[in-house]
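This document starts with one chain, in the form predicted on its own, laid out as structure tokens.
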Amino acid sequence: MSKVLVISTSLRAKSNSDILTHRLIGGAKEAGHEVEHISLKGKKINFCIGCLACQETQKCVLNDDANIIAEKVKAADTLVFATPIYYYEMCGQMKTLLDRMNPLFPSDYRFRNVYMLSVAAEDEESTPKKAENGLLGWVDCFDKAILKGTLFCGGINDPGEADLKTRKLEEAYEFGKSLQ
């Protein structure tokens, strides 16, 4: 089975995306995957300064937690990004992390399949589309990778509310089982 890296990008206490991520991880483990989970809570991730030195060295000149995460992303077979939807887009810390993964572009990265779990108070079909498109833009820069699947869990707002959403918890678990 695959080496799966799950990155939770919410910084909120009792995060609904974290609750659903843990269910996703349970499903992925049941399917036989080796799973590592990284939360961005407490991580220091600076903004990319656009120097492009990383295109030559495959290392970022900024010294923070993004470098450690980039090495784990590079070594994973499958990536899962979990994000709350803010203003119909991925959260800012997820976008900042994606920008900082620029050293991977010229590298011999391993990941092929990329997935997204998103959570929002809004429950319209269109709610996650801009976030999914943003991740797709990142994935499209990696010729060997594909955005393989997404799961949107809408209608969840208050901290910890996801614990009460039995159907959404089951969807996240099944999504985890379906990872490749």
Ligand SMILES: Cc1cc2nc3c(=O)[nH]c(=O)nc-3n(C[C@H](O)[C@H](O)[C@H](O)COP(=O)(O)O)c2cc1C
The other form holds:
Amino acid sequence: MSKVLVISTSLRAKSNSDILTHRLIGGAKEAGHEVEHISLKGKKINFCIGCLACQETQKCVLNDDANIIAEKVKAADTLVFATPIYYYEMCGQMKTLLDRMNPLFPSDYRFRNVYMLSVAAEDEESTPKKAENGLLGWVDCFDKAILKGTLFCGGINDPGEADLKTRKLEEAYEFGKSLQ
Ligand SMILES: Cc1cc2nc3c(=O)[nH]c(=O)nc-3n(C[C@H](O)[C@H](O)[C@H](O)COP(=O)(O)O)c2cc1C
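Let's compare: the form predicted on its own is above, so bring in the form predicted together with this ligand.
Every component of the complex follows; first up is the chain already shown.
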């Protein structure tokens, strides 16, 4: 059983990725995992300023919520990032968060398996690929970690619409159950 950290990055009310994330968490708990869920809603996360002080100190010079999240990311076995697709990429707030995880790069981080759930209006096979590849770029920098799995839920646009998508909700639950 793993310690799973799920990070929801949509800031919108009735977020579709949040709805699917809750179902994913249900599956992960059913599988016996210990799950912690963080939403970026209401969090203060500044842009990385690129000073690289963190590569010496393993601490960020900025003082905001990214540091608390970094500690949780460092201590989890398994990470799940949930994002809406914005312009065929992960949303900007997720990318900003990944950049701010730079203090973990020289650290003895624990996480190994990384997963992504993405949601978009379009439902083409290609729709999530750049976002998945973007996360892969981050994961590839952490030698002990791999991008273990992805779930794309396309064809969902209006706030709260995911609640009507029975099959996608089931897929999210099964995806949660399959986490390692
Ligand atoms: C700035 C912005 C860019 C978007 N870009 C895309 C896109 O490139 N492709 C797509 O299919 N949907 C796109 N969408 C639609 C969202 O992915 C869609 O509404 C999704 O359900 C939002 O998930 P959320 O409710 O969890 O935020 C975009 C939405 C916004 C706000």
